[in-house]
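Presented below, as structure tokens, is a lone chain in the form predicted on its own.
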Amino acid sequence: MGVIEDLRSDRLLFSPGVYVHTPFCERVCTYCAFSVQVARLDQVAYYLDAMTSEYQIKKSLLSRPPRTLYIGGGTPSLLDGDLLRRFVLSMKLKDLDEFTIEVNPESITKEKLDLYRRVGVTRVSLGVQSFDDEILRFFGRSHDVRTATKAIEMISRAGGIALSIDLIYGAGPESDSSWEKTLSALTAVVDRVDHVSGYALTLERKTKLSVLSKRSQGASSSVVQSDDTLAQRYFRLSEVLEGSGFYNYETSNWSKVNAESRHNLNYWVRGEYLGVGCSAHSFISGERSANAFSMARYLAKIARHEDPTEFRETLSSEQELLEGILLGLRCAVGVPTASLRHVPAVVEDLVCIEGEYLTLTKRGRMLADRVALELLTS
């Protein structure tokens, strides 16, 4: 694969990246961890500026100019186009490989599109998550699956922007025949599709799903999946998107050749990156760090022209090296040989060596942290 031999050659192509956080949506959903809060238009104009101000700030600490640009959320196309337009322009970004944005399906519109690409985005996020929509009134969605497919028709038709979507499974609800249902849908409207994202549902602390699973007194099936179920849903969607054209190129994530987000590959193998708003994480110089969680503490902190970042981590050299296989494992990039003392056997079928890399098998997905552990410790 291209992109992936290219990373092999450069770890750093598409570093640094910049990722910048928008908390606003129209509800907060049930499985949602994430620093966001219902909009409050009169708030938006006042939190975009405060992140001109940190980003004019923090640019100067990047190695050099940034490859990719990351809008996320929170639900971006609930912006005012004006607003994001003019927020885009005083990043004064050039030259960028890719520039993505998140997009629910409810709130994308022709127009929003058209300005996407005049501010020069490359590729939109739809958040779909399900083509049930039980399950969409599960998560606490804005949209149902006749939107959805609508929006997916629309980005399509627009022309010139990628399209990745966002999908969620596992949920209590969702049963054998839900799940294929789902799996139909993105059939039929996967050759529209450049990206795919599935991720198996979770329960973040302080999420409705996490107080909804107390209240079941212990009882979380009701609210997700065992794990034995969650892998057979994974391998499912799995087998469906490559034969579809797809490839899984990181573990829960498949796209078409040359379709793979190059701002997440930069994560994956340890590149640069610097984060911008409330809640988002940097690393730079082998630094981690993240902002203040909450938008009311964050534009305080601006306001009072202090720096907002409120987390700061230096790993250790045998921290490092473990994120670096965690990370590596996941990614079809895999782990350079020469970085391991050896390949024990008690992992020997959960891996494969393509020269002088090492990746994991399909089995070996489910099992990358004990892989992980394993090289590190025999």
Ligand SMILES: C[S@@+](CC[C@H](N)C(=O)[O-])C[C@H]1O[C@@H](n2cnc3c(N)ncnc32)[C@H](O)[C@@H]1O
Given for the second form:
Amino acid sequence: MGVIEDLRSDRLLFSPGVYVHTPFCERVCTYCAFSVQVARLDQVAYYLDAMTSEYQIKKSLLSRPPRTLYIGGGTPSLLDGDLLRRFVLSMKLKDLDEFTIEVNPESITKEKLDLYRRVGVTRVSLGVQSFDDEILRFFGRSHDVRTATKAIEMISRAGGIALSIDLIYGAGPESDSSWEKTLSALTAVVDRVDHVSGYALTLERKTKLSVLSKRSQGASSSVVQSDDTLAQRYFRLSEVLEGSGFYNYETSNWSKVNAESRHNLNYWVRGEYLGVGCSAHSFISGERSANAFSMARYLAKIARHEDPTEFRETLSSEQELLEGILLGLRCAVGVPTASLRHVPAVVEDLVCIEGEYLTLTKRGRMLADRVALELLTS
Ligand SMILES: C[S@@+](CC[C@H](N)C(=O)[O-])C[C@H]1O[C@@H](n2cnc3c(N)ncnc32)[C@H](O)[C@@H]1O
Ligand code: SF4
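Can you now output the form predicted in complex with the named molecule? The one shown was the form predicted on its own.
So here's everything in the complex, that chain up top.
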């Protein structure tokens, strides 16, 4: 397993990474708790200039030049091409191993893809979420299945850019047959896709879905499926993807060999990264920090020439150990057995030992937190 083996011998292979947060969306989806707002075009140039200033100040904190860049959001594909190009060029990044941009089906065009290639994008992450129009409406998405399928075709025809798609399973109205419909549609396009992220729907505070869930007191299954159903959805997704040549290299991520997200792998092995923009997180010299969550607060701080960081923490060695075990378990890299005192009998069925590394079985992946605690406390 190429990259995974390489990471075991050099944990910092793709370190450092830079994350750039774009907080603009066409509308806010019912489940989404990210720092986002409906785009006001007059704010975009100003916000990108603020991030340019922040990056120029903070890049010197990194121990080495960045190896990966991830422009996420929000909806980066809403950004005007010229503004995006100016922003990326201002970062003067060279020799990146990977450059990802998140795009939404309704705002990606051939012209934008062309520009992405010219500024060095190597990978696009497309928010498909579901191949069932009823579920897309429940999610309040701005696209339908036809638009998503056309976007997949357009990106794959453009060539030269790896394609990842995001799916969310377990919405209340998603019946077994609706999920099978999504899986069949996925199978029909899977040759054009290099990577899939599949997330269980999470009910986040202050989202439209959390309000809906409170209103339907007790009937929360109308919003999110039960844990058992979520597990079944996960196993079916894994089965379909593994049948098409993908492997489950992190709990929620499947890829073809060598199409893993290097930027995200760096997070999971606790490599160094710098986040710029509102709500962005960083991990540098053992300190984790986060910027002001709201765009307004972030912009106000930058305008006053203040550091927009509003949260800092350095983990105790005990917390570090737990985090290392948890992240290692979620990922195919695994946990070095040398770092464990012993493997308690209660988790034996949930783990496997491959050489000097302990990883989770498929069932174990559903119980990663429990396994981590058992490994740490036994
Ligand atoms: C940073 S978001 C935004 C990407 C892009 N704007 C989009 O929506 O297509 C990345 C992914 O997180 C997932 N996500 C966001 N909120 C979620 C939630 N409450 N439950 C499960 N997955 C979620 C979605 O699959 C989404 O595509
Ligand atoms: S899921 Fe994506 S498009 Fe929807 S509100 Fe969140 S960031 Fe925006």
